[in-house]
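The chain that follows stands alone, in the form predicted alone, written as structure tokens.
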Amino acid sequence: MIDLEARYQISPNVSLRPERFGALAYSFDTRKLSFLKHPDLVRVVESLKDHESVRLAFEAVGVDEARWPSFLNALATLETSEMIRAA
């Protein structure tokens, strides 16, 4: 479960290649692959390391509150898969 006050990074061997639909993210460690399937998805993932929270990196890129529910699903997934982590 991702913590909207704390603070979230990329994990240090994940790398993300932008793509129309949004970005794919590789784990040269796990050797997994994810799709961020919506390119407000992608800001919020590549501004964590920016921001003291979750919430602010929402802030910062805009995202609509309403949508924060669907956004905090995706970084969950995306953390199980060990492309984020707390920071």
Given for the second form:
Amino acid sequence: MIDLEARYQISPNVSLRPERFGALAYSFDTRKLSFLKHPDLVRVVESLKDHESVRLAFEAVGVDEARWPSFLNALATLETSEMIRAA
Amino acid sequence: MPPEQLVHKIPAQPAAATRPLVEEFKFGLDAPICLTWELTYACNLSCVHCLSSSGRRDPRELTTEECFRVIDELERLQVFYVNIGGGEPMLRADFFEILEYAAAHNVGVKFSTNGTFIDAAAARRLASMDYLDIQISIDGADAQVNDLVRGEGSFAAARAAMDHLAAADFGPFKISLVVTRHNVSQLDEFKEIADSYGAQLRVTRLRPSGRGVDSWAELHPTQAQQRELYYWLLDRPTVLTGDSFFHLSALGDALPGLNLCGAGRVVCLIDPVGDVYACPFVIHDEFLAGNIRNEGGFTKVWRESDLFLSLREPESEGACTSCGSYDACQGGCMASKFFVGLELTDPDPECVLGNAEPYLAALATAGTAVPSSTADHSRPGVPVPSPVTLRPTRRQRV
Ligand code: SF4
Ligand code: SF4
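Since the one above is the form predicted alone, can you give the form predicted in complex with the partner chain too?
Below, the chain from earlier opens the complete complex, with every other chain and molecule after it.
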């Protein structure tokens, strides 16, 4: 579960490769690959560390509130696969 | 590869902007998601189904320096990991140097080995390295079944390698098997072996590639066995499949993974002499896209070769595109079709709906020859192990 009010960051040793659909994410630690399926999600993930909360990151990237639930789901999946973590 | 181990699991994420990911992948990416890199055609074994017909080293194999340049290029392209294989990659004198160079350049390595050269010292060295995955191949859960396909003593050698890795605290390595008619009944036993080491089991599909062209007909699972395998895999989502059984998805629910042929779209093969093929299972001139030694290197081959561009075109119409299960099965595996002599628009030879039967029967009636190898590195005069039911192979007749 992602806490909308908490700060997150990309985990150490995770790299993102930009793609037209979004990005590939690879963790050199867990050796797992994930897909970020929207360019906005990539922008959110990249800006997590610069914002005190996920909410502020959403706002900075300009994610419409109606899309927050699906973005929170996506972030939760990324957290489970250790691509991002609480800062 | 299969999109070998492409994906652990595709996460549920916001609906894609324009089209689903699988559709995106069909049109190809600017760089492969991952690729297979065979370091040498030399091998101490002569498995009957070797996809690369390995045995002898090729005198043109890439030098250490050239291998480093390949890694540099993969780093630039952000290809995060490569599946290293062969032949037996550990036979290269610079094997560890290549692994160390890759790790230092952010290219993760998963390498496949028959295990023969993992002694206690090698296991300790491997355990000390970063970004490394090891996959040990066995094709039977006991020596009897395994050695028929991989050669006498090969089971014991693989088990010794597993013991050394465990003793060196390598962590969870992978045990990989190719499903055949003879070992499909041993799936639970394979799983027990993997569990006993805390290893992950990886189960992949037998294709009629390489020396497999001679043994496939007698080794590939029967239709009943394919169904058994499908349900076994559905019940065990943690068993890795390198995404290689998507043709089974025509039986019902899709198996986890991308479920698409990634050849030339999101994966490819670099062979020991630098030739780039669409995937490791199609080492044949028909699927040769270019060579990394030419100007522009790998990147140019990947982005501009006529072959790869054509593989990224929408599929041509055929029996599969009009089949109700096409969305699930995607027409199966290109390599399997090609090496049994089918057209690429025909059904997969192991089509679970039996739709390939008339096509295969027509080939048999016409006596059509299967495509012969254009890169055979089998050792002359070394008979490949032969399951009792197998007829002598072409190479033994030579
Ligand atoms: S040709 Fe077959 S083995 Fe190769 S990527 Fe396609 S489905 Fe996989
Ligand atoms: S006919 Fe083609 S698409 Fe349909 S199930 Fe068979 S192989 Fe798959």
